[in-house]
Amino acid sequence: MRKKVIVIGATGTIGQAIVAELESDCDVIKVGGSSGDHTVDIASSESIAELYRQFSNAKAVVCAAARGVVFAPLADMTKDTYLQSLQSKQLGQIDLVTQGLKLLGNDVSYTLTTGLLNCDPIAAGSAAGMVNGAVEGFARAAAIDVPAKQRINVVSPALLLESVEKYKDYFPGFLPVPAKTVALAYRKSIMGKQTGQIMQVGWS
């Protein structure tokens, strides 16, 4: 049976690769922040709830959305810039899970997205490192506490090959990984039985 999978961030580089990987044997619901077949604001609980009410029979939720994290030197960071990063990438992803427990079925998998900056930091990346660590800590702890057959995993990709030109000055010497390789980890999370796992892809 084909799984119905909600892919949030489907218009981004990783999101497009996930869609391409899954669409041959899954019914993929492509969701963007401002474009795509459907839209959602993951910083808004009501927006998430509305999306879930439309697709209450989904069997998997993937979040590959990455907007809103502030990259700036530590001396320029403030409480508000950290809160902005937390609201978009951390609390938004957590809300996807907690709303799903209420509005989706009892056998749904959730795959969240972080990155390597909490373990292999770069200059101006303190907010990203903080958020990644928080999301991963949540996933590990929540995985033992979700009801029924639900599962939670995190995919943590390295620098994307497709993004090297844009971000190479921030990631000197980092080994890039193709988005299509990263997409395999999402398939593993959706189709496998793992839970509470941080699936690192392309780390050197």
Second form
There are 2 protein chains.
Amino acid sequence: MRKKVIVIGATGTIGQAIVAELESDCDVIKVGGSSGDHTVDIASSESIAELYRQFSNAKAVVCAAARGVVFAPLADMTKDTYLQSLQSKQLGQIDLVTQGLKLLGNDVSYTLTTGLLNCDPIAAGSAAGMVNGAVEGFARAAAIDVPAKQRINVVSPALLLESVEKYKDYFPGFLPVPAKTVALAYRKSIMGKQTGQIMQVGWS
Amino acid sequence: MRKKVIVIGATGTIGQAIVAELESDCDVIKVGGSSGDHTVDIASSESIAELYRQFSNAKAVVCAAARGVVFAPLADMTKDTYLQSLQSKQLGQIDLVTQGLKLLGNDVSYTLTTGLLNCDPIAAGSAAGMVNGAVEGFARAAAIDVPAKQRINVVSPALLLESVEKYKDYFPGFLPVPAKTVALAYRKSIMGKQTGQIMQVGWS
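Mind giving me the form predicted together with a further copy of the same chain, seeing as the form predicted alone was just shown?
Below, the chain from earlier opens the complete complex, with every other chain and molecule after it.
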């Protein structure tokens, strides 16, 4: 039976690769931030609830949407810029899980997205370090605390090959990884039995 | 010359051990959450600024205060309980660093505190996992992004021997570590040259 998978951030670079990876054997519900057939703002609990009520028979939720993380030198950061940075990628991704426990089935997998900056930092990346670390710490702890057979994993991609031109000055010496390779990790999380795993893709 | 060290959370189990470890060769400013000669609420930016203005010649800031992290089963957690959990231990500890860059000297060390629950989770500990991961990700990234010679480290203690009676049912099979042993790691962070390190004490 084809698995119904909600892909949030489906129009982004990773999201498109996830859709391409999955659509041969899954029913993929493509969800964008502002464009596409379906949209969600993961920083809004009501927006998440609305999406889940519409697709309550989904068997997997993938989030590859990441907005609002501030990149700025540490000396320019304030409590407000950290608070702003955590709304979507940290609290929003966590909210996808906790609301899913209430509104979706007992055997759903959740695959969240971070990135290597909490372990392999760059200049101006302290908020990204915070947010990625938070999501990974949450996922390891939440995975052992689910009420039924839900699973929670995180994909942590390195610098995307598709983003090298745009971001290479910020990531000196980072090995690029194609989005297609990153997409495999989402398949592993959705189709495998793993839980509480941080799947690092393309780190070097 | 004796180093001036601000110890926040000085009346707690770890805080008392840190004070005992340091007071022979440091000028220790003991700061409590609600009692003692000096108090600070690290969830309040104004409270932190007031403390720093009073002791702007301090050469080290240690935070062993951790309040407000919610311990509850994942199924009972909501966005609000995560938001509540991160105010002090995550954003408050980060605020100690970013405000310190503005109000303290160029060669101050910051030593924050987490705990092993983002890597070695327990039931009902998903908010602790989030918060600890956030602080560690922040510290690794912020340490390479400081404007001058500031240093940032994290001490991540295991279950304290002094807390075993109270918490043993929540930490089955965890090896206890005496607070005195944990306190050594704070000395290492303050007196050494390390930065961006997560000092795991008593993990097994």
